[in-house]
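Just one chain is shown here, as structure tokens, and it is the form predicted alone.
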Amino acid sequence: MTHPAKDPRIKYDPYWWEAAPRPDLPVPDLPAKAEVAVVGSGYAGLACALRLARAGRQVVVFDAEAAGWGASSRNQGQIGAVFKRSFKQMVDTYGREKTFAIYRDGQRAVAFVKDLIREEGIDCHLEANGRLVLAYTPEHYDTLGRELEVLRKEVGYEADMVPRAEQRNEIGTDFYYGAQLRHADASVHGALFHQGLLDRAVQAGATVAPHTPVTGIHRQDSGFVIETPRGRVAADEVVIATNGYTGSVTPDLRRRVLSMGAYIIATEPLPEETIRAINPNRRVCSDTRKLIYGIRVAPDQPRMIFGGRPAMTETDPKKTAPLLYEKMTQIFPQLDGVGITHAWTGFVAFTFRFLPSIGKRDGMHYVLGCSGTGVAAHTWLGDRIAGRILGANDTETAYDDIPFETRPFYNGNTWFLSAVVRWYRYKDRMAHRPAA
């Protein structure tokens, strides 16, 4: 019998294409000259550019393949601010006012793209059904607990605490002990989100020019030159906003982002009963080990949207979807023997700060890093990106002063990353799981 992750039926396109297929935009001429040339037409690049273009400012989004083709279009759709660090850890290192304001600005990148995808009509299916952070060990659930007492009272924090004697009212597994859930974090589905964003920015104004790639950044005057294959565009500011995607056009900035991937599979269509046994509250998870899972409910079909880090190096899906699949009915018994229709994978980009970083280098602006944050963080920070550049006074933000770092001989070539990912792996082995 076939294992269900190596059907040969399985497409190896993420499951949100079927809704959103990336659109086939008109390659357009370029103009001489622009305003504001965008590299990047993600999320951030494109909340960016839509705010240019609605102030009249004549912008150009560049992207090497077609529109979103990127994690913004393959990510899991959670809305939310999970940081990699703990509170504890960030505290130690920026002291108790510094970390509520990083968690504040969390909240407020959440409540911004909620408020956009309303404001602006977007049908992604926004689902504001909130978030379980699931504790994989009884110490973690005490430390979540810890914690919210403390954001409750400095950041106004809207969250409870779940026991695991509770934890089956939320999530159909014992798997975990309890959990935080957090009421402001929300879903949706990212690629409908991306089309909408691209949608209104075009109507706008901006430009996009999908398959025409960055090949050159070069100061001239007061501006720069956009080097390209289909001709060169004078800009008289730059934003980059390439995250998982940045490359050498960009050295200095690509070596201060960790690029990795992150692989994804969905289930066939299940019965409605069974996904209201594994999430009957549709919350969107994500738990506390050190190679986070997260857990979802696709929100057009009844099918499970399960994802992570199952492989030292960057690999196939074909060869992922299985490691997914066994780490997914190890959770959920109940699904081992259902289908897998599609499995794929996309790259996110960390910063060493384990931050999403937002400033000024060589005179261009950049939003990278999204630290696993996207969805909310770099559709808000675009936004404040395009801010600055008009001039406004909503632009602050808590990453503003933080040092956005590298380390000595990296040049973006992640070569390290297997040994980071199996340490990472033995302390998760190592965490103290009591027997069940």
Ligand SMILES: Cc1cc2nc3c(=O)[nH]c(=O)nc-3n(C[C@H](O)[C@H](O)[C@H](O)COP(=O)(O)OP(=O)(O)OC[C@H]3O[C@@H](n4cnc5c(N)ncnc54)[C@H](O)[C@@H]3O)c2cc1C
Given for the second form:
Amino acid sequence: MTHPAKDPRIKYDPYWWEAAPRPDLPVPDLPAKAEVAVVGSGYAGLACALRLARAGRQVVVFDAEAAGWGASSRNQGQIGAVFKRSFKQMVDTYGREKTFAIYRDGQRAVAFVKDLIREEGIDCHLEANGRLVLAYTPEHYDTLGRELEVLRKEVGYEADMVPRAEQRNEIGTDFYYGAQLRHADASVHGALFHQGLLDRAVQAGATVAPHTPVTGIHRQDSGFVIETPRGRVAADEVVIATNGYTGSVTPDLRRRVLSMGAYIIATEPLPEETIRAINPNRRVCSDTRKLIYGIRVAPDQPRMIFGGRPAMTETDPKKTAPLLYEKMTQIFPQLDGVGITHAWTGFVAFTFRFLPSIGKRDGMHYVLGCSGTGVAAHTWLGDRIAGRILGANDTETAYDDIPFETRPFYNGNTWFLSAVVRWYRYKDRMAHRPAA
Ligand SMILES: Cc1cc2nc3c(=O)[nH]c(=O)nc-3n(C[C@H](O)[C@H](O)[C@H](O)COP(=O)(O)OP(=O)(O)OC[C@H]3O[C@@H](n4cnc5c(N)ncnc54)[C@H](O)[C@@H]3O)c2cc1C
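The form predicted in complex with this ligand is what I want next, because the block you gave corresponds to the form predicted alone; please supply it.
Up next: the whole complex, starting with the chain shown before.
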């Protein structure tokens, strides 16, 4: 029998593109001059363009591919602020007050994106059902509990601990050792959210130029010249919003981000009672492993969406689908045998600080390095950049003074990634004890 994750009928495009195919926008004539040129048409670029266009600025958004072709139409649609560094590591590095500010900004980003979707009336299956942070070890559960006491007091964190004895009320597995339930987190259909942002940016007057790679950016007078195979555009301001797809056109930024593939599978539609047993409250879930796995139910059909980083090096989703299947059925043995219909990949970017970075380098604004949770963070930060260009006074963030570092000899080629992934995998394997 064919392995369900090797079925020849599997589509290797995002499941989300079924409901929101990549938009077939006409490729516009490029203007000779724009006030703002935005490189990248994901959440960050479009949130920026939307605010600028509404304020009457002439904006051109470039994408090398179809609009939203990058991570913004490929992600799991989990809205939250899941930091890759632990609370303690952040306190050790930045001190308590700065760490609280970073957590507060995580919450601001989540609130911003939920408000934006509601105020704009974007039809993208926003479900405000909270997140389970699933403890991979008993020690992780204890740490989550201790941190929560501080975060509740200091930043008004809204969460509760779910002990292992009650875990089955929340999630149909004994694989984990309890969870932290974060009430503010939510989920969307990421590609429909992107489509909604795109529609509104275009309606507001932004020019979106798909299939128009930016091949050069040069200083000219007090502004810039953007080069593309379809012509040049002079711009007063430039915003780089290329995240995991940041390339050689911005070499100084490229050497500050670590691009890494993330992989997802979608199951066939499952019986409603299976979904109710697995995730009765339709929470988004992430676990506390070093190599995090993300779990959710699709909002439009009763399918399991399961994602993570199962491979050492970047590879084909054909190869990662069986690996993800194995991980999924390790957590949910009851899913063994269910079919897989879609498997896909996309790139995210990390910074060396494992926090998103926002700022200005060589005169260009940038929002880069989502470090995993850019649905909320990059939408919010894209809007902040627009605010900065407009001279608004609501644009500060906790990330502003965190250095956007690189490392000696690093040029954006993540040749060392397989060693890092191998090390994280080893640490995860050593940490976990099979549940009794
Ligand atoms: C599989 C996967 C699952 C994820 N799950 C989640 C999740 O559940 N929750 C969450 O918060 N985050 C998640 N993320 C991360 C999230 O999707 C990203 O942080 C977010 O979409 C980044 O948006 P962005 O606009 O910064 O970049 P992107 O959406 O990646 O857009 C960058 C764009 O830049 C374009 N580009 C690059 N170079 C050029 C150039 N020279 N000229 C023109 N265009 C160029 C690319 O074509 C691309 O379309 C996930 C990511 C992936 C890949």
